[in-house]
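Coming up is one lone chain in structure tokens, specifically the form predicted on its own.
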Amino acid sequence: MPTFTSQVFQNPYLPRGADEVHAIVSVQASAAEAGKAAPAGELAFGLLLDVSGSMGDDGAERLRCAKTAVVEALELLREDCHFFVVLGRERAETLVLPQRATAANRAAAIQAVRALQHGGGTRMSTWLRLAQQHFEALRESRGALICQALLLTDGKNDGQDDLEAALRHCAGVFECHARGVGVDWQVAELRLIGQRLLGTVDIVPEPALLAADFRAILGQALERAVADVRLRLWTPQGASVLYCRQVAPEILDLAPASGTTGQIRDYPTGSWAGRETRDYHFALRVKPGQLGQRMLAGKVGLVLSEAPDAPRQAEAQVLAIWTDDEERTAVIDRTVAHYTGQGELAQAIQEGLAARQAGDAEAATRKLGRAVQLAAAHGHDATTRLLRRVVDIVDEREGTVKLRREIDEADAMALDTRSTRTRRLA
């Protein structure tokens, strides 16, 4: 089991009457012994594979490459893992039932994957609900498991209301990484899946790249050492939480677990590897204090159980101190400013691309110009490179850009899906 430590970044000084407190809490997981990796937890991995009719529209290259990717992922599984394969059409079908990843079981699954055919529509809610049933059955028989899924699609979902309902049921049961192959799917739909189920979202522009992406996702899943880590936040009576947001390595809005209200709230963060760091932005509203008053505005700790009396690790304090010293209150903490700017960057990209899609060139130019300016200010070179595929940059510092007349749709979708990836301060 890894150990956790935390560090708080904030300027606690507030002017008279101020009631908002912002802090970044950086949490690090480390192996129990320096230089040694933490032992991996027991993994259950579900593959949710789109086999609708559109997977054969390009001469079935997408389906062939998807099969190869699934086969290579299955070959990576350890024998102490569990796995299953769900086929996605209008209705989900189980191709491979939940089972241990023995050599014989993997060989039989690979044979079944190679023989599958495409056909039908796309209703992701049914895929997710069937995966939920499989994960819950595994947990009933095996107890605590690290439950991760990989969903691949090449098209738009049929039935948004069903997807919203399915995600409500699946949240807290498993994490899901969503991937779109080609350009005929919707970023907003897969981002919704990734956000609600604490996973990642990305485009795989060419089918031939699927295998490498699947291997990378499974490789990270195999490194998970502990499941269901929660942030437990205490706030004083009368305070409220404006938001709790993961800001690194990716922006994820976290929702409190059901049943946790009042002064103590639990925010599920999913499973953790033995060695990793994540940063969280807490925005709290408190009752303004008197000048000179010092308040404990919040207390954050990690718990490995939903039990109210579970011991907290890596506890950190968020403070509020009211003063009339303008030199103190005018300072914005460097780390808070960094992540606030990156949140604005993601929003500018998404709004700019939406305006471009709607035909509003003026708004698109203004928003994407602001994105270029923010990316340059925060040293986000990877985002700047993606922006250059969508706009011609005249002046980075001023955010002066020109929309390109012809844009590869895959480039725009890559910019959109990766807009929530952040860069940590050195």
The other form holds:
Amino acid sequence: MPTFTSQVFQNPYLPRGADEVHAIVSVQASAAEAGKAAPAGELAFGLLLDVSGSMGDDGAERLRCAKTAVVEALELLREDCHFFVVLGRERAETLVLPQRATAANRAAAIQAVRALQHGGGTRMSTWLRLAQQHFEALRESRGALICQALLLTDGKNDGQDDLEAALRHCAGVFECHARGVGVDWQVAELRLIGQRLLGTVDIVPEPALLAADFRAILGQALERAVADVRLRLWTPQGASVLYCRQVAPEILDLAPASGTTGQIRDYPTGSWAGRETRDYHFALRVKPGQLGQRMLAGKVGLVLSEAPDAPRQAEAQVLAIWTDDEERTAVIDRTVAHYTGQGELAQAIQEGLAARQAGDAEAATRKLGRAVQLAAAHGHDATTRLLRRVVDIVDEREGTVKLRREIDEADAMALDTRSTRTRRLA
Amino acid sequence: MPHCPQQHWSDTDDFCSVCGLALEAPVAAAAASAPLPTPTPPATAAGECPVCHAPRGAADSAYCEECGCHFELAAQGLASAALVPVEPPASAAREPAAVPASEPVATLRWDVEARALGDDAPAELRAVARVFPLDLPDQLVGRHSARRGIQPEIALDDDDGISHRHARLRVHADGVELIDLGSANGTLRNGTPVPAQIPLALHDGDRLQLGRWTELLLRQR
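Having looked at the form predicted on its own, could you now put up the form predicted together with its partner chain?
All chains and molecules follow, beginning with the one already shown.
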């Protein structure tokens, strides 16, 4: 089990009458014993593979590469892991039932994957619901497991698909990484899956790149050391939470677990590796205090179970101190400002690309220009590189850009999906 | 039992577990109500501020009018670390003070153009550029404060991320130099933060970013 530590970044000084408190809480997991990595937890891994008709287009290259990628991922599994494979069409079908990843079981699964055929539609909600049933059955028989899934699609949902309802059922049961191959899928759909099921989202523009991507996902899943970590937030009576947002390594809005309201709220953050750091932005509204008063606006700790008396680790205090000393209240905390800027950058990119899709060139130029300016100001070179493929930059500091006439759709989608990745302050 | 100002029953002893207000232990409360020790009388006004080297103002003031530091504490090295420069190069720090104010200024003439950049800036300000000539040997960049009697020559009142006494721009025969007066949010020169209280030579075309969205462009006329 890793140990957790936390650090708070904020300017606690508020002017008279102010009621909004902003703080970045940085949480770090590290090995309990120095120099020794925390042992990995027991992993259950589900592969949700799109085998709809479109996967067979263009000489079935996508399906062939996807099969290779799945086979390579299965070969990485340790013997103590559990796994299953679900095939996705307009209905979901289990290709490999949940089982231990013994050499014999993996060989049989690989053979089944090699033999599968494409054909049919796309309805991701059914794939997710079937995976949920498999994970729940595994948990019933095996107890606490780290449940991770990988969903691969190349298209968008057919017609009416109640993805929202399916995600409500799956949240808290497993985490899901979503990948789109090619350019015919919808960023919004996969982003919704990633946001609700606490996983990553990315584009794989070329089918040949799938294998490397799957290996990377499985590699980080195998490193997970502890399941179901929750942020437990205490706020004073009468306070409200404006938002709680993970801001690094990716922007992810967190929703409180159902049934936790009032002074104590739990925010599930999924499973953690033995060594990693995540940053959270808390925006709280409190009753304004008298000048000179000091108040605890929030207390954040980590718990490993939903029990109300679960021991809290790495507790951090968010303070509010009212003063009329302008030199103190005017200070903008560097870390809060950094992540506020990164949030604005992601929003500018998403809105700019949406405007471009809608044919509003003026708005797209303005928003993407602002994105270029913000990316430069924050030293976000990876994003600047992606932006260069969509706009011609005239003046980076002024944010003057020209929309490119011919854009590779894969570049626009890569910019969109990766807009939520943030940089940490050095 | 710790005492909550709102009379709540708290089960924690640093902040009230109901309303979050800081709790005062009875002993601390008694100490707080005791008369404050009389402050040591300030030193006479002779000389200059040990932190920013500005001439001392009124004889009865304990604080520097320029950077706000407390003379006695600063002299003892107890002033907040942010206000005290880490080893300013002695020659650089004292050179401006050595320039007498009566010296004829400027064979070169300078001005700064203030602009509002970015989405945070009010739209009506983004369209305009304000030009401030650097006609004096020394001008304050900041915001007006009637209460504190601050009247900056380069007044940027719209941007509340700028400190009232933010920085000085000093003009010499051979150029302009910037001294950030320990402003709350700092100053960037061409994107790089400048150290507080240390004079920094500027060049034609340098851009200074300060506050939420203000940029000053230095130009030779």
